[in-house]
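To begin, one chain is listed below as structure tokens, in the form predicted alone.
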Amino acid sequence: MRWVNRHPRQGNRILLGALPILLLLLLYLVLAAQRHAENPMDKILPLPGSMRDAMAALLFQADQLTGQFVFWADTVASLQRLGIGLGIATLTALVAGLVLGVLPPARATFGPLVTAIAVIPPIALLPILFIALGLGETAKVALIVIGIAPVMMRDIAAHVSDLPREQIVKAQTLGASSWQIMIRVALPQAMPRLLHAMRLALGPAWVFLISAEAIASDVGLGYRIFLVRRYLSMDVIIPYVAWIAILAILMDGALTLASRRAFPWAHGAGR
């Protein structure tokens, strides 16, 4: 049997997916042990024990100034900013994508503007946002929205505009208005695509969040990483980066599960 026709079973897929991660962890442990054998004070590749001790203070000891547990305060602050930004961007992309996808005049008028905004590097707008909106939460959330919303709009608009023309003609034959076509025909088919667009936007959203927190913040995962880097505290940076990766994976998995449960027809169920 050719490899192109081999489909691993569920248990085998989990094992195969975990294997590269385990190999990377093993490689890290070997390299870290070698560096510490040569220099016990090495900070570049900390051993698991030093990372455990460093994170224990952030996890279980309250900060003397704020009284908060630093790690959890950073996590809550970052997830709140990310959730608000992703929510606003998703709602904006859905509404604008439906309008642009269903109405050709709107697509001809505003499509070039959305394209122009989408190709602007959002990080380049960060100083403008901080000057215009200040250094508070608004600018951080705005960076996430500006960074991912235009790309999501283009994706939804393209998906909706590519719907079979027969569906639009049939809806009009039955007396549907443009509004009804948008809500009854385009919206149900755009929802699975919207969740897929959210999954693709998670990575860039985290990048924009970390960038904003690194420049102007006093709490957050990105703020903590850039705060301790001046001390070469890799025993804090590496666990924080791993935690961000875990959060991103959990969010991606939740969106995938939601899409499969809510729209099984979009994933080939029953084929």
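By rigid core we mean the largest C-alpha set that fits within 1.5 Å across both forms. Positions refer to the first chain, counted from 1. Remember, predicted model here, so these are calculated numbers, not experimental data. Compared with the form predicted together with its partner chain:
Relative to the superposed core, Arg9 shifts its CA atom by 2 Å or more between these two forms.
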Contents of the next structure:
Amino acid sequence: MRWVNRHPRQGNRILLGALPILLLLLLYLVLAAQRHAENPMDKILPLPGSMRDAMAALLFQADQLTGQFVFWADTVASLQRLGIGLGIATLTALVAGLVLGVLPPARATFGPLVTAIAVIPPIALLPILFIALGLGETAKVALIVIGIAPVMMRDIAAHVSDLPREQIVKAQTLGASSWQIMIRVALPQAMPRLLHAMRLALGPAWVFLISAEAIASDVGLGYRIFLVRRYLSMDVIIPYVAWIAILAILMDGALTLASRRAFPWAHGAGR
Amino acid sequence: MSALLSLRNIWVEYGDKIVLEKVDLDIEAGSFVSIIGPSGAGKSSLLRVVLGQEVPTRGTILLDGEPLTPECGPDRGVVFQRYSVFPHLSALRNTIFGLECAKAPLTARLFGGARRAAAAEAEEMLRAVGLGDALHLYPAQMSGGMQQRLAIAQALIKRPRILLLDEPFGALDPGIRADMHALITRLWRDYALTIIMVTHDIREAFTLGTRVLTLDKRRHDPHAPHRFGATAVYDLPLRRTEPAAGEDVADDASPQDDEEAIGNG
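Could I have the structure of this protein in the form predicted together with its partner chain, to go alongside the form predicted alone above?
Every component of the complex follows; first up is the chain already shown.
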């Protein structure tokens, strides 16, 4: 049988997917054990035990200065910035994408501007943001928004303007105005695409969040990672990175689920 | 003149390519006009001009003696070969959409009693096209024939003065196509419609139409084939009294219809 025709069954697929992850974990444990056999004080590849101890302090013991549980304070701060940034970017992308996609004059006027903004590397704008908006929360959220909104905007605009011409003409013969076409024809069909764009934007959004936190912050997952880097605290960095990965996977899964639930027609028509 | 729709000296040009030249037509209320012709003879261009999707380079179009605005409107309904239903709405909501647009300019949605009335009207229209059992299906869950039925219901609920069909049955199986012929004939009679249909199926054009127009180029320049446009070279009025009377009995998908369609498919 050709390999292109071998489709693993549901149970086997989970097993196959877990295999490389487990192998990597095993490889890490072997390497870490090896290093510790040579030097019991090794900090580069910490064993699970030392990670647990280091994290327990951050998870369950209040910080003496601030009285906060550091890990949870970092998580809340980062998720808040990410959520606000992603929310503003999504809303902007939806509104601008609809207007650009449906109305040719708007596309002609603002299309080149959006393209120009989209090609600027957002990190290059970070100093400008810090100078203009200060070192507070606003600059960090603004970096995320500027980083992901233009791409999402262009994606939604392209998707909307690619709607079959027949549909737009048909809507007009049913008496729909530009506004009605926008909210009843274009908007609902842009929504699944918007959730998809959000999923794709999550990766860059995390990049911009960690960058902003690394440079100027006093709380946050990215801040913590870059802070403890000075002490070679891999026993904190590795669990933090794993936690970020888990959060990202959960968000991705939630968006996929939301899209399937809310827009069954876009996923092969709901059963 | 008793003509519902009049085209006066219509020219359609794209750059220096002339697609339609000097088209003069009068279409009477209640007629079923089939337009045939070779590929690229401007059948669809003519339909788009009447629809208002395209502005003719020269000439005027009169609907009831009034010049048409160069924009699509609810006075002219349309069914395309594909993509003319909204994939994100169920059959019922696809049909209600036309009513909602007229009655709720801001939200394009109806609520309460107005919504129930609109839904009842839409349901009746869907029953008329044979989709009474598929009210809550999404287009992706329907066959091609059902989608075209839905597209027709969606257009008819606006009671358009003229219904334009752009190869509406071109993508359907022969058997289904025969069902659709019976359906469109019945609707044309029941709702006293005026229909203009573009098709590449000559047999379909003659079975359904009360008048068949053939578009083609009158003149041909071998060195610059694009410099002459097409116009109506044949204009054949047909009588369509017999099938109209006989089909009442064998309305929905008579086996006779099927055989004929397959034989000529």
